[in-house]
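There is one chain below, alone, in structure tokens, taken in the form predicted alone.
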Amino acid sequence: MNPLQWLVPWEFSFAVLMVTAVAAMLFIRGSLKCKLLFRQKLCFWTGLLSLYVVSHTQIDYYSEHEFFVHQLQSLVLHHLGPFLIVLSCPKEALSAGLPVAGRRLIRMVSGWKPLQCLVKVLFHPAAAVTVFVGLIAFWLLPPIHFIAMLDWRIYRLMNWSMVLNGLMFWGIVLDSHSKWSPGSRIVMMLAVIPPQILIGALIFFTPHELYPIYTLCGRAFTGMSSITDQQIGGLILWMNAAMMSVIGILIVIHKELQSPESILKSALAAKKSLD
């Protein structure tokens, strides 16, 4: 296959194309007005392009025909892509890239009481952890997964829900300006590890085929058995759940140590010890 053919969408999605294009345009416009570090630009573009590649290229074909590839796709959609975008701190740049009418619309919508109540509930640590883990468990329930892989509308709903929830969760835990303390955010990241490990372990150790839809639709890699495919997929969820949270925890600790308040406290403590 010509390398450029890998970029051709397996199933064209106008929504994916437009959202990616609008986000890119706003970030470029905002970058011209805001002073951004190279690290911020690298994280944003890597995150945005990774989301696009796994959902709107030929990789999407393999994710629909092999369970372990689907798990890799979910890892990018729910973890890696949103993680990198949030890490780039794009809020200021995206806001600066909006036209005046767009900023007015956002201010108007954000003032709606029902929306404020919904955001307050969803962004509570307990709700954020529950929804984050609950989405993974829900879409991996064999009957639900079977339907999602057959119906393109439910399949896209699944992918969009993973991306939006990933942005929400990582936005809460990685935001140094969050109203929640660093300790609370670290606890949130620790809390999502055991359920993901448990789900991955259940998939890995199940001796029979949980997701026959991949066999019915035809597997992309004919030399791989359904159980091997299933075990690799379980391992991906099992191992990477801890990895992403550990990286997030280290970032939160690093930011906290580098904050002016932390530096001031350390200086005062050092001065007190010398006195």
The other form holds:
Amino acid sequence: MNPLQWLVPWEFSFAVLMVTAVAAMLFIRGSLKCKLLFRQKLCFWTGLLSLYVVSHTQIDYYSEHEFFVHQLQSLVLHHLGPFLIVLSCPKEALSAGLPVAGRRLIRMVSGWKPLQCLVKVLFHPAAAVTVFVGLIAFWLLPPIHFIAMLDWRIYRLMNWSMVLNGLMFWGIVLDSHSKWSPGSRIVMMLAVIPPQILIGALIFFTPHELYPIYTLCGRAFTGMSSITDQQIGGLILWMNAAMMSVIGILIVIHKELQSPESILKSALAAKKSLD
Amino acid sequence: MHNRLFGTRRLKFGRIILYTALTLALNGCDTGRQQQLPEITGHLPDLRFSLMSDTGQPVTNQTYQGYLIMLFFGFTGCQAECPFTLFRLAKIMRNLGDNANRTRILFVTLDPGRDSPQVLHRYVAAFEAGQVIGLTGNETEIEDLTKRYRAAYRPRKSDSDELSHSAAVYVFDPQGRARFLVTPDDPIETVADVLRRLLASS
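The block above covers the form predicted alone; next, return the form predicted together with its partner chain.
So here's everything in the complex, that chain up top.
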């Protein structure tokens, strides 16, 4: 297959194409209006591009037909992509990129009471941690996974839910202007580690095939046994998913040490000790 | 009193969650072991294709309307799985008795370059003659059909004899709706029973 053919979507999705295009356009318009650091631009584009590549190219074929590739895809959709997008702090640029009517619409929608309540519930640390881990566990339950890999509508629901939840979770924990203290945000990231390790280890140590759907629909790599595939998939969740939390924690600590508030605090402490 | 009531309710709620979790977990562990055919009604699209049969005739899903269809992807160069599955399907057909007249096996090749209608005809004739139909087409037609049923397919590389293919047999009812997946581990009697019931109900 020549390199260009790799870019052809395995299953065309209008929604993926539109959302990516709109996000890209808003960001370009926004970055013309407000000054963004190179680091921010790099994070945003890498994040958006990684989400697009894993869901709208030939890679999608391999994620449908090999469990470990599916796990890699989930890792990008739920962890890496949203993580990078959130890290670029695109809120300001994206809203600057919105046309006036769009801004008015968002103001109107965000003033809607039921939505505010929903956001309040979903953005509570306990709920956010539960939903984040629950979603991973839910889609990996063998009977659910079976249907999700078979029914294209459920498959897309799974991928969309991963991205949206990823943006939500990393949006809460990495946002330095959040109403939650850095400590509680670090605790949130720590809290999602053990369940992911547990699920990854359960998959890794299961001696029989948990997800026969890959054999039934055919595996992309003929040379790999189903158990090896399952073990690699388990390991990906076990190791890398937890690693993202650690990176997140380091970033929160780093940001906190750099924030003007903490500089002021340490200056005051230094002054006190001098007095 | 209020506190006690609250306490009991919480306990009940906890118990419900525990039972649900246990049921889900046990169900999960038992998938593939319980010998019931995986039901897929409503999850895969209806049977639709336009290909060439092993007798060289252009055929579509309309050709087999009113028949119970067992669709299977493979290739004649396949050493183990395809002959094994076709052999099993032939046995299922014999087990079906008279119902076999209302059932057809469609064997879609994943190697259209090598599997011409003639090659396919010789191959399927070795199994249940007349009831197994070999289907071929160009690479795009084959890819469209495999994609429709989420079956693995990558055109064979010229230097390789290997091809990845699905292990499942897709069962469609006489109205063309996808109903079950037959896995290689399902006992022949179980499959025949399910097919008989399906034919009786439609």
